[in-house]
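Presented below, as structure tokens, is a lone chain in the form predicted alone.
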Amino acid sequence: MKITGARVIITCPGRNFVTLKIETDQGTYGIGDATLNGRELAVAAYLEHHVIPNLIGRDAHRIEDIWQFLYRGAYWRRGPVTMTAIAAVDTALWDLKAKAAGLPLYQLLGGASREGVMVYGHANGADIDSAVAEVGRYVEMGYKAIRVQAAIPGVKGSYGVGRGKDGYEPAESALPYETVWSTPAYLDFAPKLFDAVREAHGPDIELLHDVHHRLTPIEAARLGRALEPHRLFWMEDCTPAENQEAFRLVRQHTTTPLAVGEIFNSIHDCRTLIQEQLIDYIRATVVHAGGITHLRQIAALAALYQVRTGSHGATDLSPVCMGAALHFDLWVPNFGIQEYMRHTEATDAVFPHAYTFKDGYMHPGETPGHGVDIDEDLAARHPYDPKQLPVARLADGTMWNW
């Protein structure tokens, strides 16, 4: 099954997505997500100028060899642009191989390890009362796990809270929107938020929270300890993880489970975190961690240390990534949970898919391949719209971690 062509499709049905489509001499094609939020055109250029010319004529079945060629064969390795491009190729090739076999992708990975994939949704509020109400709405929809965020009084542009009625999408302007951060206000507020949620909804619903890299290690330890009475499923991205050893300090002071990894690109970004059991969940995802081939390596390492998966699944990843992730989740032995932010109707129309949601669980479906396609005619009606992610500053103007 020779690769005869490959091209990049960029579309913006409410937000920007980059898709790689690989075609073969058998008349089949596979697609992969290549979206890097706020840097979409960088990945598109890398694919068009550096990757695609090297794919033509290769055997599409040789997924591992092609992955190694694109990774080891590039002198400048890793990084989000390179690894997102590799992931797009890898996902498209797995899609092709499964289609050629006439099987859903999870069967090629080793078959199902569970009947469904538990997912969590996002309950956001402009204040505590509205966040509590949103949690109730997600419970009514059948979710068994819910991430909770709320605006912090006096803090401009609190993370995770949309500025309108639509779903939260932070990349909203051509130049970055500037937010203001206050750690003291946040550390005072967050326990009060979860006090109210637990009081209203009881002990059984699983609750998650995203700190979004805002705290120093000792501040993260303080928050983790303060949230222990509320039995969080996890506290996510509590401190920047470039310094993996920083999580040792957090771990020493709290038993709140820790999750990290949505911005990781390779197994090297999380090796210390996993091997020293400094985290409980690794959140690396198909599109930014080199595709299914590399994510399997990360999961295998994590399994040795009883660390479970919890892949990123926000709307800055296309339905193509979600479909591939659900096949991975259904198979991977050390699965934990899958993030699931619902895409807009316009996005779902551009990317028809086989995956479904019911009673807090998702299933990727039985369609051969990863079960997600792209309507190119419809995609062409939504041209690229330049948008960047926000930035954060402290009250005195110092740049901070967004």
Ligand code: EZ4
Given for the second form:
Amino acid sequence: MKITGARVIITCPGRNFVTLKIETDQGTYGIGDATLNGRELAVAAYLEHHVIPNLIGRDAHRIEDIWQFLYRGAYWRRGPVTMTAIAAVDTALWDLKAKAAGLPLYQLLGGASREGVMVYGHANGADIDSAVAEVGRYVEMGYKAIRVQAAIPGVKGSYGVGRGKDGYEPAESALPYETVWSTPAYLDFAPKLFDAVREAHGPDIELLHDVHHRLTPIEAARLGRALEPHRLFWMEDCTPAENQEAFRLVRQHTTTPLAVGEIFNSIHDCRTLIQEQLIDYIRATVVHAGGITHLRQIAALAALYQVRTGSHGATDLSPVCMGAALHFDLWVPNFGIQEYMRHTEATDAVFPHAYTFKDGYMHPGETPGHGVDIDEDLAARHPYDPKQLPVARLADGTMWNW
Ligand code: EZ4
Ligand code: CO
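Write the structure block of the form predicted in complex with the named molecule for the protein whose form predicted alone appears above.
To see the whole picture, the full complex is given below, headed by that same chain.
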């Protein structure tokens, strides 16, 4: 099964997606997600100029060797752009191999370890009451687990909350929208939000919350403690994780479970976090962490330390990543939960897929491959629209972590 061609397809059905399509001499093709929110063209250029010329003529079955060639062979290792490009190749090759075998991808990984993949949705509110109502809407849709975010009073552009449009999509303008961050206002507000949600919806529903890298370790420890009575499923990205040792301090002070990893691209980003059992869930994804080939190494390391997976699944990860992630999730022994932020109808139309949602669980389907396709004619009708993620500043103007 020789690779005869590879192309990058960029489309914007409401938001930007980058897809790699690899074709073979068998008349088959595989696709992989290559979307890096706000930095799409960097990955596209890396693929077009530096990766695709290396693929032509290779045996598409040699997934591991191609992965090693692109990783070791590049000399300049790791980083989000490189690892997203490698992930796109890897995902497309797994898609091809599974199609060649006539099997859904999860069967090649080792078969199903469970009947369905528990997912969590996003309930966002402009205030506490609307967040509580939004949780109710997700409960009615069947979700067993729900992430809750609400606008902090007096704080411009709180993370995770839409600003008057349908659906939350943070990359909303060509140049970054400037938000303001106030740690004192947030630390005062967050426990009140979860008081109200637990009071309205009871003890059974699983609740999650994303701090989005905003706190220092000691502030994160304080929030974790304050939220212990609300029994969160996890507190996410409570402090930046470039310094993995920072989590030692958080861990010493709270039993609230911790999740980290949506911006990680390598096993080395989380080695200390996992080996010292500083986290409970690792959120690395197929698209940003080197594809299925690398993510399964991360998951295997995590399994040794009872750390479970909780892959990122925001709308900037395309349905192609979602499909591949669901195959991974159905197999991976130490699965925890999968994020599922629903795509728009326009996006789903460009990416027809076999995966389904029912009663809080998803299934990748039984279509050979990862079960996600791209309608190229429709994709071509949605040209690229440059958008970047917001930035955050403190009240005095100091740049902060968005
Ligand atoms: O801000 O994917 O848990 N989900 C998140 C996301 C991220 C976006 C950035 O592109 O934190 O909403
Ligand atoms: Co997050």
